[in-house]
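Take a look at this one chain, the form predicted on its own, written out in structure tokens.
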Amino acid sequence: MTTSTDPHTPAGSPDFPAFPDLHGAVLRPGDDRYDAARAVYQGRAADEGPALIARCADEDDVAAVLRHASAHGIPVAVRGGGHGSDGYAMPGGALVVDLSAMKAVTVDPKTRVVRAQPGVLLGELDAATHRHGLAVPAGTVSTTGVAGLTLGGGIGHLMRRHGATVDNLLACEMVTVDGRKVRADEAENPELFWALRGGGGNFGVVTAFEYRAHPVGPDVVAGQLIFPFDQAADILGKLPAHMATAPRELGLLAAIAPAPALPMLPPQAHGKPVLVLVPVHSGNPAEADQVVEALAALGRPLANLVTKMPWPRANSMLDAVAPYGKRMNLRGGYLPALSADVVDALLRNAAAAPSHPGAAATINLWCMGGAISEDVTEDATAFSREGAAWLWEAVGMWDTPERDTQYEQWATAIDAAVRPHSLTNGYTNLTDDLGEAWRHGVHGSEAKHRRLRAVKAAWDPDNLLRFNKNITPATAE
């Protein structure tokens, strides 16, 4: 079989059977539960639905669907948490392996090993580990699926202290495209394990993840420092030097976003751009006040909403700005430095962002450094982080198709302004797919790209798993 030239297009006229032996449900357009099952984070995915959703109850279901797909040359989409901005979890006309019902989580408090199935959401993982005073370094929105988060790399509030999610991944259990069940870790299928740590869902369908958890909390110090927009350039200019000496226990997000309608903010500021620093201090609470006070002293905040709170609450603070089901786009990349030119480009585009009721345009800057940057070598995993001091992302969210063009123009403009200052490597989860040239460089060096293509050729030579940030098999021309 030859690989499709368009990695995101279903091939031919697929033969979708009823899968009568599946333990889970099989849903087609018109079925009662079909519309609910196909709802994902990216609202634009609802414009066109998949041909069949196989709601797998266990790994045997996954294997059965993949065996049929492999035998008939049918491309397969995979839905875990359905949180990807591209909407690849529910492509129009596709066969979808839906893992959202596979939600088991086990925590061994003695070994600190956590095992999670691919339907588990971040909030569910945090709740399970928090009972034992533990956390897995992961994402920042509780509705994120742990599967896509992990396979893409995984960044969040704990990355400066404990690294990326893939730096804490111990093993995966995977069903191959021809329906075999395999394990991947440092000793068994190590090359596959390397590729799964950042290469996305390109190689098989992972049905279990094993993580190393760390003591966190039960409380951390976290919240928001809100500054007027006219202070943003000065504060962002000071942040790199400030964070260079900050403790690893401090995670920091700097966001340029519409001001919330909070009583402590002047009414005329509501809905207008402000700078929000979001610190999360996961170390000794007695040391946190001094760390937060130093951040606040970088400017004159309109509001200081930082306080002590349970870790799961801190790690769901961003839920309010990431509502499920909005139409959206996402651009992002790594910055080697937060230069004055970058700051100027970000602020100019923030000021020019569209503004409508129920919509939002936000620019985020995540501070790297510490464990994620210093404790793991670039070639240790497929996930790339070499040279990255900051990660930027621009998020547009809106409600109606009539606004699509306006928000796409904004995303294109900010990408054009910031991309020249960005690295060619990046974090695949925090940007839409930017095309073949971008996919070629996003994992880092040419050698890493060739290595990923070789692993793809070994495990999915016909590129059936193509609804993703696709890696073309080395054997394909």
Ligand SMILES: Cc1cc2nc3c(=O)[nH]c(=O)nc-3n(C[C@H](O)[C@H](O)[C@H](O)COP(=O)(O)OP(=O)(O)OC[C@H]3O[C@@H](n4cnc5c(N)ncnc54)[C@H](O)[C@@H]3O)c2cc1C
Second form
Amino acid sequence: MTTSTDPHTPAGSPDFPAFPDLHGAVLRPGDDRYDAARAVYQGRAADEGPALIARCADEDDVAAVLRHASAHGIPVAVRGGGHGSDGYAMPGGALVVDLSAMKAVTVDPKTRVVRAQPGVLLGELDAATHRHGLAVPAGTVSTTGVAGLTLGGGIGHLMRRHGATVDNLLACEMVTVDGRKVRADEAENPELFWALRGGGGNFGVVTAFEYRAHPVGPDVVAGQLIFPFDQAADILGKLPAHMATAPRELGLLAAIAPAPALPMLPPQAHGKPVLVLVPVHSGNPAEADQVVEALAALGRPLANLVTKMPWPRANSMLDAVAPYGKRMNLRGGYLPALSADVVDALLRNAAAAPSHPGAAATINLWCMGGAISEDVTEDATAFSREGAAWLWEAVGMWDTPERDTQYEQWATAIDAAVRPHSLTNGYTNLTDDLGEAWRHGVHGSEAKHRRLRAVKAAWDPDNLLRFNKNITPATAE
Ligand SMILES: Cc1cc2nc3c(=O)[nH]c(=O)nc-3n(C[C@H](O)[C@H](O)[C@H](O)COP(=O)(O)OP(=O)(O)OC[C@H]3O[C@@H](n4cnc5c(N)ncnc54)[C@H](O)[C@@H]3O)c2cc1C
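Now that we've seen the form predicted on its own, could you pull up the form predicted in complex with this ligand?
Below is the entire complex, every chain and molecule, led by the chain shown above.
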């Protein structure tokens, strides 16, 4: 069978065997565990189901499935933690390599090296490292998978202090599309290792990640400062100068989101947009109070919910606004500056956001700077960060297909307003796939794009791994 090089196209007449020797499970439509297995974070993925889910128990299972796919030219989707907003982990009609059962994590407290299998979720990673007073810099919602997050880049509360997840990645073990097991690190397959640090799931199926962890906590100072919407323009206007001198220990997210129904907020504010600053200070707690007070003094908060808490609690506080299984869309990009025009565009779109019970339309601004921006050069990883002062993302979440159009229109409108202010490069994981021109520029320079396509051609020349932010092999033209 010949394969199309168009991304995201399931095979024409796939030949899916029973894989009788698999140590894990093979699930098809109608099987008892099929519906539970295909449930992922993106609720819209449930509209169509894959043809076969190979729930792999180990790397031999992964190799067996990939060998078959390779021999028959069948495109393969890969499920790690299942958080990808595009739902590429469970495409309709596809063959899925499901890694969610591969959950081993080991921590060596002496070397601070952490090894995680691809089914590990961030909450599980934090729990394992926190026992030793350590943390791997990663993302901010505990149900996100380490696998997709790492392969895209990985940003979070620790990025200004310790960099992106890929900046702390020491090695990957990978099964190639033709079923070979390889290692990629600075010494062995270094070009592949470079591509795996930001190029996504384009090159093979990663079966283990090795990270460098850092001492964090056990307690950090974190929480929310909630400001009325009418102070948002003023505070966001002051924030860049404020953060320019803030310590690297301070991670900061600014969110424009519907106000939660908290008793300390006036009832008339509930569900209406507010500005929420989410500081996480991972340094000396004795120094944190002053840092947080300075942030609070940027306006007059309705509520100050910042307090000392264990690191895993701080790194899962956003779980409350990230319920599993909602229909969702995601637009995002990098901003070179938080100009008055950008702030105006963001606030206008926040005010125009649809509002329904059980739904939410939220705009997030992540402050870059510090280690993620200054300690690693742009060409050191496929993950791009050049010129990014802020990362913006607009997240829509709702329940029913009838609302799809309304939330898509909101996402399209905010994208149209903010994209002209955004850089061409971006973070692949915090936006939906925006098409070929976007994929061409998202990793940065033309040279990086060409380099990624060459690595793709070396490791997946037939583009079997195409259910992703696809990098087409250099040989495809
Ligand atoms: C609510 C929410 C919060 C988020 N918060 C953050 C955050 O704080 N920081 C951040 O950086 N990102 C964040 N993200 C984005 C997140 O990094 C991506 O969605 C990421 O793809 C999730 O990885 P996963 O393994 O859970 O997802 P999956 O959907 O399982 O995988 C996504 C894609 O990665 C590839 N893939 C997964 N595993 C493998 C593997 N082992 N080998 C090869 N390819 C693989 C596949 O192409 C797959 O389609 C968030 C997303 C959501 C929805």
